[in-house]
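The chain below stands alone and is given as structure tokens, in the form predicted on its own.
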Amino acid sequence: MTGISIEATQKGAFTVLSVHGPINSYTFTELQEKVMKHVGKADLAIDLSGVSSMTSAGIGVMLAAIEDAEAETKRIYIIAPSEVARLAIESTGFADRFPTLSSLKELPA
């Protein structure tokens, strides 16, 4: 089984979490821990360009993060979702809930 890697970096006011690998029932808890460590405390950008698969477990983590960020009036963006991540997000019917940018260069100041 292939694992997930999540790297946290800083870009201006944003904490950027770069996710690589599959987001599924085996890996979502690691993603959840990293996301919840930062969400609501800082503006957050979650780079999904390296995601190789994404199940409903990953969608749930993303939706919870978006709701938590909004509750704390923090900004959150999904960055450059891979094709499989984009399709997973669109298949939920909640794609409009996912503030998405095509690259980190588009992050607001």
Second form
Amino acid sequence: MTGISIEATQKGAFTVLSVHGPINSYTFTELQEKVMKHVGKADLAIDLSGVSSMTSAGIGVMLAAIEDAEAETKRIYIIAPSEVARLAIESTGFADRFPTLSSLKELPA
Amino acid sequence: MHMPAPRKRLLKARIKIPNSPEAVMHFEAFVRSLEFLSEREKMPLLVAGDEVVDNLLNHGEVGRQGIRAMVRKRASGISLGLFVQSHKRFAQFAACLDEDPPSGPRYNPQLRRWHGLGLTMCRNLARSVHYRAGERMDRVFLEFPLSPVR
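Shown: the form predicted on its own; wanted: the form predicted in complex with its partner chain:
All chains and molecules follow, beginning with the one already shown.
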């Protein structure tokens, strides 16, 4: 299996996208489509706790989403990135661009 | 009485990864299975190695032989070698890195794409990253420091 699964739910004002599986060149378009559908239109939380791997293809999607959300003055958070996802984000050298929360419970109202 | 010195355990493993969309997952399973690496040591190999394998598959030309991966642990550090059938696109990329290495990732707003992000990630995770084109095989070598025992 090479695919990812992305589930969209609502938590207060936030649309929560829960991502499971690997994010790489073969799977990132699915993530991109889901993110683009919601980003800038609603506050968005992307739960990366179930991500098994993440290459720069996935990082690029996250960065574009953060840019788009900020441009539309919508809130966006990365939630509980798995160890590999966290390391991938840190390895870019600009982890401070990723607003990260350790759990969905920390989402503001 | 002369006692022969005990032979050092060879901390080395290899795998042949098929040229398929599952290649990244094969590589991950390989790294996760390495008993001579701590969980902490596996993480940078997974992230940087995934990046290189992903790029070889999507921007290079992986031949029928697929990708060969080798991991070796020594007192000086951990080496990851990735080998693919030689291809001119790889040689061009390797030459670019030697002659005019990018200073960092760049965003292309027209394409909405980042360039050089994966290489930056690898360079930040590994002690060294080398792309070497060869006549028969192209090679990528990454060196990682050992993780201190906690």
